[in-house]
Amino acid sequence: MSMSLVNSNSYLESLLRGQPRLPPSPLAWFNQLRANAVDHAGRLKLPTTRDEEWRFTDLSPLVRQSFQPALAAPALQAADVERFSLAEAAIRLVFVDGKYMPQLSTPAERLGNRGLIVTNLSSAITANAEAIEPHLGQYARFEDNLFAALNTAFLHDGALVMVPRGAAIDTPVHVLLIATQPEVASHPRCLFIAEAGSEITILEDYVSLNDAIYVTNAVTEIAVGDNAQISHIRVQRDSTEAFHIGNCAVSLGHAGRYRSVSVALGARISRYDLNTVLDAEGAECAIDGLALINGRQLADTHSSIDHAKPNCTSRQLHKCIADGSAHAVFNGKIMVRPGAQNTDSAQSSRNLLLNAKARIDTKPQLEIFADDVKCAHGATVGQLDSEELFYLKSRGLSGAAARNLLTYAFGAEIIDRIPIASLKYRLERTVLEQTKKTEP
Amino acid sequence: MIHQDSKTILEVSGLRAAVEGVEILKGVDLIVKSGEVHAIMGTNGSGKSTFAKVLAGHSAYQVTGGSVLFEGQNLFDLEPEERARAGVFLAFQYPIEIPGVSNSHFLRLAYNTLQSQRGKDELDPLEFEDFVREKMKLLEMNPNFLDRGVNEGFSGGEKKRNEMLQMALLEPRLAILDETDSGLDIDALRIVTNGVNKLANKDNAIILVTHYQRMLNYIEPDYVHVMRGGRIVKTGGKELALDLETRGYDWVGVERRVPASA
């Protein structure tokens, strides 16, 4: 019998214990969804290979290790978090080890954005009680999910972007996310409104200081306007030794348009689950994904596009690269409800083994109920093309930088996408990086 | 331009290779010294391109006897990348592309890797922009072409000026034209022949491959050999050229066997 299926559930209750109380907060209707979310937290169990969504991703390693709330953040300087700066972003978040680090935040109502609220979740919900309610929790539902029920039982800060009607804010928000500290588990929740006609370009940035073995446990949730613009990107760069749980839920108004681009490179497992409702005629999606891994990494990405209504638009390419003996998992599922007509969807799975031992798993499903739609999706697992590399070759590269070379191509195709140009340029060099390491 | 005292570059002796069992080269003999260009020409399936593939190093190919010795030097001891270093160049006839790398960064990389085998200095970004936009202009390609993925959507032409380009970076010893000619309208063969032509002098050789003589109207070949079967059948001067455009392939292994049994 494996000890590991005995002990998951104590070991939840003992993470539940572990949390220490959260203050009630004055607002009845938090102190409820908190209060669901721990009830159902602890109905859940904790998922094995035998749950379908999961088959591919044994959290056994994550039970073997005890995780506690990180009771103080050590108190960074602005030097010890230069590197991660990025030139575009004059509004900035910081997060340490799930606490909010004013002094090395830049929120937006220091820059006279009057009416642009960045700040953390906590210090403003009282104010904006109102605007908040209706989405929060809303979104990232818990009942079946219990990372997501953990995250809203433990609710308590993480970053707050809204955005109001008809602005359009030029600025990237930089929402980064340092973990320090080992076996700590922290449970970062965000919230990205973006009001009728808004636009906003938001990077939700996880990195670590050193390669201590900590979990991460994210949820964000995302409402996009009336005709309002989200550009999300998404990079986790966690510890190799970490473990990273994420969820997002977004949902969109008429003619509303969300971007993604997601960006998995750290953690020792990790797990992203991105859920997308087109929920008014007109909005469009574009999710792109790049999980680039090694040694005994494993990175799984779970998506779904829900096409709810009429004439609205997905596109999707996600790609994996797995060196090593690492493991890549895609799971995409794109749903057209009954009476979605006129549904434009497009996806593709494309990836990269560069490993006899590595190993990728990719499932894209469709699940169509209307009639009248446009649904393209494919999925390719190659290696690197022996053309290509003798073309490398016969110019003098040697075997390791033709290999290192085209694999970067291979990703860079994402990483483009990416709309702020000193993260490209930062990424792109992470992975020249990585893929160096990379020997035959 | 032959000149008897020019040093050896190549030397082929009896070479025979084959593709996934099947024999396609059957005993090549060719000596190429400096200073000289070399045509080798005849029909689809004679052995031409395996031969220019065998002696960069693909390794769809298998060597199964004879020898290639480059400037002394046993050919077959070296990786692809270190006959590429050595200064053997291969132009592509079907060049490769590889979207997501820009072409200035493949150029420099490839630059940079021979210059440091060199033992000469590497240029950074910014130094080797002004050097290649100087090769551009020989080869009158635009600019932009630097900031594209390389060979990515480029039309056949713009491709095989490209080949081009890194021959004039790379300044090889032997450069082999693998059908450079193919797909070429009549300007863009006369600005990559032309390319070619400034390119060529009496430190290095260069070896043609084609199945035209079209191409041998704008670089003069000291000598031109046919192939055919896996073996060079003939060797003349450019007029062997001119002979093989009038009256085709056909005659010349007939002929070849008439001395033979003589």
Given for the second form:
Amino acid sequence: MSMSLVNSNSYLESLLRGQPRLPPSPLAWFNQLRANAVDHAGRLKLPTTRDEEWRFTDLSPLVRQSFQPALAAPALQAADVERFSLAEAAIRLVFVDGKYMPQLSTPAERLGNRGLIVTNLSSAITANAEAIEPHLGQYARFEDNLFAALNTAFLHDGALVMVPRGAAIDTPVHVLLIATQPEVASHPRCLFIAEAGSEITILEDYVSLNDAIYVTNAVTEIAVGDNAQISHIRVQRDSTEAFHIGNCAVSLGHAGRYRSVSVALGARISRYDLNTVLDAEGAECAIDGLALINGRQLADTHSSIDHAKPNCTSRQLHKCIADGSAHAVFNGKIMVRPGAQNTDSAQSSRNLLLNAKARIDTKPQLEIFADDVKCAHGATVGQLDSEELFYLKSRGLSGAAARNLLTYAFGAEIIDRIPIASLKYRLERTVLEQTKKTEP
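Could you switch over to the form predicted alone, since the one displayed so far is the form predicted together with the partner chain?
Since only the chain itself is given, any partners or molecules it might have are not part of what comes next.
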């Protein structure tokens, strides 16, 4: 049975008919979590442009498509995914159309990292229930989010990364999520837990082996313990015909540090919601993002940084580059709760239009309910600076070369903040290729 996104009322019903039955878990709380998600999904409606949070993102192209559930993943060989490997990331989890591929993965235990758990969620949930239960489904709330509810309803395989107390992991963990089948809907799930005093770098990498139409509906939950640190790189390079819906929710403990760099390159329509809660004193987050789109792509990023406790710091820089008739959206909200004194927060949205037909909508927001804070935000949308172009041309560069150089530099500022050298190099080349133009 296919999954037809005909309207909001039939969405869940058709999906339930099309999806395979998931095996019950011996854990009552896990089964109850999935049951609650099914119940909430049945009450929710597919968002439309009449909803304020979705007013720039029209899902009607998704509604008109029909998708099969990913019942079985193809048997890929190591050579099929070799081009996505990173020299620095010896620990790797691979998922194909949402299914875990152990033969392509390199879990942490093979490399002698004692105490570090990097494995498939479904195979580890019973043995590690005590550590997982306080986090799974607790940050990415699905009560008013249809896509998070659907992902949780069909929760089975998923990436689990758990860093033990005090451990500093110097090897990046690569979570590689590969789409291979046309007209398929998959629901990838990630849970990253850094216990007190630990450190780790994690790459969440969405790629495709073809240019097909498919749906990726992803949910990631991140728990950063007291004095712990997670560097989280998220790269979305799906097929430019695909649909990508991503939700990420982060909770920070006392003096916890969260560093995020997200890059959106692919998908016909992509939506990424990143919600970060600084839930204890001294927490810090730095959130950077880049959307580089062309043609008829739409990339929508919504972020929320919630200063729930005093003495916390946040920094955010988000950039969009839109060419062709592409449409980029950024909505960034910073909330300072009552009592969250000594908050230090700054947000910047900088956007570059390369074509008169392209469009960028940006909306930075500050909501402050405390009186002793230092907060600032700003947004710019424009074309390449004429004086900078003139300067480069006066130094002998052609008009096209000058435009290419300035556009590349605009995007490379975000790419340069990625702490994995080989990935940074690949993405810099991608930015250079996608922003390159020849003389008319």
